[in-house]
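Taking the form predicted alone, here's one chain by itself in structure tokens.
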Amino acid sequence: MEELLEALKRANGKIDYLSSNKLVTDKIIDSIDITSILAELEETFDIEISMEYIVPENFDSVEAMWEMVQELKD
């Protein structure tokens, strides 16, 4: 999980990712942030995030992103 938090900080260090479970829903992150997050996650975890995973539910919280990463790594 620490590696995920570091990747998120690299994507946009101004966001407090742990403060909300509705990052997309509450518009804390936008499409530009998601694009940066996607790039960081793919590089950090050596995964490919296909379009089917690019839904708000997978980016609304750190926990949701972590679950997605774990699923794609398996």
Second form
Amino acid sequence: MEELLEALKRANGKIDYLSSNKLVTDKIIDSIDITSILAELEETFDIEISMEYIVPENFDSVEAMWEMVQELKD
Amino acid sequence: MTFIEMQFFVFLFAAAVIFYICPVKHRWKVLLGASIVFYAIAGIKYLPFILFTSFTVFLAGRKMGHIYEEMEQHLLEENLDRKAKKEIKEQAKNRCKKAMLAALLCNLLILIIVKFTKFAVNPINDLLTALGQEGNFSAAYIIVPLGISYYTFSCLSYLLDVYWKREEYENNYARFLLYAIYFPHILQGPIERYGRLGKRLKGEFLFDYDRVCAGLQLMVWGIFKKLVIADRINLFTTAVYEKGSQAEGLIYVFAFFLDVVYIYADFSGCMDIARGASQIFGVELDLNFNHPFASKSVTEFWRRWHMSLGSWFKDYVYYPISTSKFVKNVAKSCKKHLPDAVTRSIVTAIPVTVTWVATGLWHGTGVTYLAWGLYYAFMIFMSVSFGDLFHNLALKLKINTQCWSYKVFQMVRTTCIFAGGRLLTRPGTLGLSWHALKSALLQFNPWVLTDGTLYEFGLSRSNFNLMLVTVVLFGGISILQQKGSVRDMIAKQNLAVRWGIYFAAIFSILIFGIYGSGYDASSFVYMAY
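Can you return the structure of this protein in the form predicted in complex with the partner chain rather than the form predicted alone?
Below, the chain from earlier opens the complete complex, with every other chain and molecule after it.
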């Protein structure tokens, strides 16, 4: 999880990712943030995030992103 | 037939009566029948296009659904190792890709041919003439099916969602056709997703008096915005921008900002009519505008203006490009040679530019729309890349960014950026746009406010003043709407006040609406797209 939080900070350090469970729905992160997050996650965890994973539910919280990363690593 | 013709209201009334007379389980069939009739009245020759698009996308969706079902069955088999499972998934994905691409390409091709041929007619004729042939193609023969941009985008969103396994496939073509051709959203959208509208069109459709009344009220407000506000402003701005116009200086400044109100009243008015008509049948359409002029930045503006189009381009153009191998490779090679901030800017600029150029070309195919797309790509790139810099600068200069006056400044700035975009396309050519901007900035002529010059452009003094009153009313109601539903506020009033407001709205439309021979009040701007 620490690794994920570090990657998220690199994507955009201004966002408090732990502040909400509706990061996308509440517009705390936008599409440009999501593309930065995607690039950081792919590089940090050596995974490929395809389009089917790019849905708000997978980016709404740190936990959801962590679950997605675990699923893609399996 | 458009939303503000008497024919439409007769059609709507007849469709609603038949709809509620029919047994509940058959009501969706009435909606389908009514939508086909609505489309056929607009031109029976258009029907094959929408039938083709909906059928090919439906077939491709069903094919992909079956392939994914087979895949899931295979994956349940025992003794499959990770590699075998991956192979099964890849094979299924490749088979689906073929079906998806076939449907995507043929429908995109139709859209491109229909939209671009009109603009290619003159160059083709010139080329044929230069080659010694008779160049006599005419744009008048090109069929542009009603709502082609809207229904094609709706169908393609379903196609891609099924391909990306975000959506279940539909097994019933009639149900899918209803989603594509549903008459309240066929003219100007919203560009609905199958996951939302498809489910709503499978609803219970029970009669609800309050909901029907709310739908009618929304329609009246939409018609008021279109006929009383938008069409009146349009008389003024058209006269200002027409060839040979004597407009200069402050007149152009008026036109810039009134044109912003015009496009908002016209398009949001149409959306209100569409959403209101749909509410009569118990089907909610997505919100397409959410007080865009309260936005504090251009990125926020485009999340609030024509929301269904912005979200479509974000999901089906921006994300696929920003996650493409090409952009990833560019990012990798930039990282080796350039600082992180520069790499980030380049990686942001590519999908933003492609998305906005495509959005511009969706609106129109001339050079002005290309310039419009590039203009917004630049504005959004600046906002994303230099937003922090501007914010830090404001902090250093001790500017309070939290007070209401700063927020008003941000809203005015966003409105000016939007007016700049409109200025690129509204006059017709970039030359005229440049002339208007130059005149507005360099010619100082405040006396036009008092010497009567202002009333020489399409509107008499009384009409011009009425326009200003309706614009202020529009702004006031928009502010009220942000605090809560105006319809609910009215509903809480006493009977006399309630009906007083309804009658005032209806009579205002009848008395102050812009009608008359030779004036085509029925053309909504976004219908042309």
